[in-house]
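Just the one chain here, the form predicted on its own, laid out as C-alpha cells.
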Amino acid sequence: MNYDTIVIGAGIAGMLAAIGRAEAGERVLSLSKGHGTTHWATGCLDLFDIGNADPLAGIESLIVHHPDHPYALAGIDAVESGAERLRAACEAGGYPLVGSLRRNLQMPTAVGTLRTTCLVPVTMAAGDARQLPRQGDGRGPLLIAGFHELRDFFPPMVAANLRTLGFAAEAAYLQMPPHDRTLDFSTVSLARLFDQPAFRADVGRQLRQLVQHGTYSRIGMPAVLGLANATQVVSHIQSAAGALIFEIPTLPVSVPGIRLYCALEAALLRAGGRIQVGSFVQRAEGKGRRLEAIYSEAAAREQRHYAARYVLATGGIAGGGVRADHAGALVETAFGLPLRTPNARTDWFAVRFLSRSGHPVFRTGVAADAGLRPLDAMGHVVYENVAVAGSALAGCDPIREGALEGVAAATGWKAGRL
C-alpha cells in the first residue's frame, strides 16, 4: 500500500507528525522499531531549563542567538503548539498534563533531589516542591510511602536526602495486598495491580491509618498508581488515605511514559493513522533530491515500503537513530542523512567528565533549512520530501538542556503541519 507520508519513529516527536498528517487527511503510516523515549522518560514535558525564569522567554532568547537550534527551526508558535497538541492528546486520553510554559516546576525525583521540568501528569502535581512541607513550618509532613517488593524506590534513602533540602519528609514502606502474581515485580505488572479496585482499596486502608498516625499532609508515591485509568486510581486512593497523593518517577519501565504513549497512540488511531511497531527502518532508495522508498527488517527478506513524503524522528545517540559504525564514525541508521558532528572521534567529549558545556557528540544530528529538510555539508537540500524532528536534528543537547520533550513536540508538530 502506497501512503501520503511515511513516519519512522514512535517517540513524542513522531507521533505528534504522524497526528498531525493524518489530522490533514493524509494516509500516514508510522513506523519504529521499539517504542520511542515515553517508555524511559519521566512522561513530563521538559520544555527549557532556566531555572527560575520564564522557559517560555529563554527559548524566545535561544533562537535569537541560536539560529541553528531545533527550536529556532520550529519556530516559537510551533513550540506553544505542540504542547498544546500534546496536551491535548493526553486530556482526551483522561490523562491530563499540568503547568504552564511561562513557569518550570520543581519535582522530587525517584533518589530524593528535584528535577526541573513544565508540565507534568495530573498525577504528579501535588508533588511540586513549592507546595511540599518546610522543616518547621507547622504543616503536618511529607510522607513517602513504597514497597518492598518494588527494587527501584527505597522510600528512606528518598525521605533522607529531601530533609536534607530543607523539607519536612518520612518515610514508610507498604504492606503488599493480596495478588495473584508469583514472579518479580516490574513498575508494569505492580501499576496493572493498582487498577484493580480490591488492591488500590488496601493500600488506601494503610495510607489512612500512617495518616491518622503521623497527621501526613501529602504522600509521595512510585509512579505505578494505574496503567490504564491512573487519574482515578489516585483519586481513589487519595479519598481513602485522607491527603494529598502524589507521583514520583521511577527508573524505566516509565509508567507516566507509557500512559503518554498510549494517549498518542489512541489520537492517531482516532485520525485514521496506521502503526506498526517491530519495524527498523536500515536503509532508503532516493532518486535526486526525492526519497523513494524505504527498506525495513522482515522475517525473511526486506519489506519495502513507498510515500509520497517521510518523517524521520528516530532520535539522536541516546535514541538510536545515531551510531558509531566498526571504523568509528557516526552515521545516521535510517536514511543514511549526512551528520553534523565533530570532526574526530578525539572531539566526541569534553576533557572533564562534567563539563558545564556538556559533550559535543550529543549535539549530533541531522542539519536542516526551515522547513525541517535534511541537508548536506554544503547547505543543500539532500531530500526535498523529507522533514526531521526531535533529537534527530543537529544543534542541541535535549537532556542537558532540559528540553527533550519540548523540541520533540516542537519540530515533531511542525512537521506534521508542513
Contents of the next structure:
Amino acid sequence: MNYDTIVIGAGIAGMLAAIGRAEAGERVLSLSKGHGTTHWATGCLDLFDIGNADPLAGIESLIVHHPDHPYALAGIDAVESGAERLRAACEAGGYPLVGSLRRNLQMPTAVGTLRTTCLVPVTMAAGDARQLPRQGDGRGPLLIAGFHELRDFFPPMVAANLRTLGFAAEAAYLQMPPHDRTLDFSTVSLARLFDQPAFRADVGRQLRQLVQHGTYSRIGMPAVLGLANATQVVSHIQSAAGALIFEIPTLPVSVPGIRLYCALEAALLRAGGRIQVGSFVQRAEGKGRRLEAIYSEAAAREQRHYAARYVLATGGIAGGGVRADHAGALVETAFGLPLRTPNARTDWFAVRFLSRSGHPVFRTGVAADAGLRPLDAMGHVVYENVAVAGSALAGCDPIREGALEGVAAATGWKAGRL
Amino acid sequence: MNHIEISLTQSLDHCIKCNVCTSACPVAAVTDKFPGPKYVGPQAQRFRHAGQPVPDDSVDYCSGCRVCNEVCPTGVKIVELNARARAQIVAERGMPLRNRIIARAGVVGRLSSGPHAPLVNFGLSLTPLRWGIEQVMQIHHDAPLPPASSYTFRSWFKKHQPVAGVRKQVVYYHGCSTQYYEPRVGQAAVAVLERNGYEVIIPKQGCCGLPLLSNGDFPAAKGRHMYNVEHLLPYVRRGIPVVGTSTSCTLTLKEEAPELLDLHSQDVRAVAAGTYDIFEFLRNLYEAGELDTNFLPIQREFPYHPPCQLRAHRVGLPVLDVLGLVPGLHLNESHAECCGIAGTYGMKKEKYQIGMDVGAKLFTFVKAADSDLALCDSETCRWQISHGTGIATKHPIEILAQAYGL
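Could you switch over to the form predicted together with the partner chain, since the one displayed so far is the form predicted on its own?
Whole complex next, starting from this chain.
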C-alpha cells in the first residue's frame, strides 16, 4: 500500500516522527522489529547531563560548538517542542511527566546512587534528591520498601548506599499480599497485581504501619506500581500510607518504559497511524537520490513497502540499528546507509572499560544534514526522501551524554514536522 | 545444518534476557502454569540436549500464539524453540489420546460433516454428552466446537459453474474448516477470485498439519506437509499462486511446517513462496492495479480482530487495506494480543479457562463495539470470539463478496 511516510523503529524517536506526520494528515505506517528500547530504559527523559547547570542552556552552547551533534541538527526549538509533544502524549494518558527543561533532577536508582535526568513521570516525582530527607535535618526519614519476591531490587542495599550520600534512609521488605500467583515475579506481573485495588490496599496498610513506627516522610518503591493506572495507584498507596511515595526505575523490563510506549502508541493510533510490530526492515531500493521501496522480513518472502518518504529511527548499536558484521565492519541494518564510524576496529574501544570519555564505537551512526537527510563520506545527501532520527544519528553517544530520550524526542519530532 | 536451522537454534544466543517477551505473553499474564517465553524458550533450551530428559514440562502450556516472536527486539525464534521442545516430549513419552484426535482436524471433520451433520451437531449440543466427552476425552464441555456442515465445500464446488472466458488461474487451499464446517467461506473466496478474473482450481489437498505441529506430532505433520507439497507443486511450478482463507493454514504452508520440520528442499520452498493469505493476495492485486474496486457501499462499522496467526505472517493488516477500499465500511482493529483458543489449545480441559482469560480483553472489545457481527481471518478464533461474546463472526472475505454484490 502506498503510504505518505513509513517510519522504521518504534522507540521514542520513531513514534514521535510517526505521530507528527499522522497528525499532519499523512498516511503513516510504523514498522518495527519488536518493541522499542522504551521497554529497556527508565521511562524518564534524559536531556543533557550537565550537573547542576541549566541543561537547555547547555544544549544551546553544545549546538554552537558541535554543529554536527544531533541536537544541533534538530535545533533548540525541536528540543523544546519534542519534549513538549512527549509530555502531551503522556498527559493524555493520565500519566504526566513533570520537571523543567531548565533544571535537571537527581533521582535515586535501584542501586542507591543518584542519576541525572530531566523529566520524570509523576509517579517518581517525590524521589527528587533535593527534597529527600538528609541525616540530621530533623525530617522523617526515607523508607525504601520492596519485596523479597522481586529480583534485582534490594531495599537494604539501596538504603545503605543512599546513607553514604548523606540521606536519612532505611529499608523494609513488605509481605506479599494474598494473590493468585505462585511463581516468581517479574516487574510486569507485579505491576499487574498493583492494578488490583485489594492488592494495593494491602500494601498501603503495611506501609501505614511502617510509617507509624518509623515516622517516615517519603517511601521509595520499585517502579512496579501499576501498569494501566499508575498515577491513580500511587495516589491510593500514598493516601493509605500517609507518606509521599515515589517509584525507582528497575532493571528491564521497565514498567515506566512500557507506560511511555503505550502513551505514544495511543497517540499514534488516535492520529490514524498504522503500527506493524515484528517486521524487521532488512533492505531498501533506491533510484538516484530517492529511496523507492523498502523490504521487511516476512514468512516465506519479504514484504515490500512504498512511501513518499521514510524516517529511519532504528537506534544505534544498543538499539540494533547498527551492527557489526562478521568481517568486523559496522553496518546500518535497514537501508545499508553509510556510517560515520571509527576508522579501524582497533579504534572502537577506549583502553579502560569504564572510561569516562566512553567508547568511540558508540558514537557510530548516520551523518545527516540540517534536514536530517543521510550524508555519505563526501557530505552528499544519499536519499532526499529519508530523515534519520534518534540514536541512529552519528555525532553523539546519547547514553554517555545523558541525552538518550532528549535526542530521540528532538530529532524524532523534527522528522515528524519537516 | 542449513542456514535456517542455524538461525533457529542459534537465535537463542541473541536473547539478552530483557523479558520483553514475557511481559507481552498473553498466557503468562493469566496463569502461573506457564512461566513465560523467556524461561521456557531461550533459557530452558540451554538444558535441552539430544538423548537427555526434557527439563521442563511447562512448555506444553505455550499456546503457540507467536506474540513473543512479534515483540522480541533481538529476533529470537522463541515459539519455534517451544514447539520443538514439545515435540521432543511427545517423541519421548507419546501423545495422549485426546491430542491424537483433536490434532486430526481433517479426520474429525470428515466424520462429522455431511447429511448426518445435524445429528452430530445436536449430539454435541447436549450438555450430558459434552460432560461425557470431557470425562473420556479431556475436551472441555464448554469449548467452542464448530457445528459441522451438512455439505462439504468440495461437493459444492463440484456442482459450481465457473465463470467462462477467464485467462488467469489461482489455486484455492480451503483447509479443513472450510471443507467441513464453513463452506460459505470458500464459496465467498471463489466468488471474489472469479470476480477478479480468475479460474479457481481446487486440487487434491490435505490438512496443513498445524494441529499436529502444535500438539507435537512432528512425524505425522511431516507426512501431511509433503502430501500438500506434492499436490500443490505442479501448479506453483507453472506460476499459479496458492491462496487460502485460513490464515493459520497458509502460515503453516509458508513457514511453520518447513521451519519446525526442517524441510527445505526446492519443492518445499517453491510451495512456501507461492502461497498467500487471501487478503495478502488481493492486496498484491490492488497494488498491481488489478483488483476490481467496483464495490457497493456498505454503511457499517465492524470490530475486526487480526489473529495472532495472521500477524505471524508479518505482512501487516491486508484486510484493513483491502476492505478499507469499500465505501462506507469501517473496521475497528482490536489490538488484543490473542483470542486464547490458539487452534486446539483452548479446547483442552486443562487449558480452557486459560484460553478464556487470554481472550477476555478481546471479548470486552467486541462486546463494547455494539455490533451484531465481528470479523476475523482465522476459524478457531471466530468460534472462540462467538463463544466468548455471543456475537456472530464472519471471515472478512464474506464481507468483500458482499461488497461485490455476490
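Residue numbers count along the first chain shown, from 1. Bear in mind the structure is a predicted one, so any value in this text is a computation, not a measurement. We call the rigid core the largest set of C-alpha positions that still match within 1.5 Å between the two forms.
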### Query
Is there a C-alpha shift of 2 Å or more at residue 356 between these two forms once the rigid core is superposed?
yes
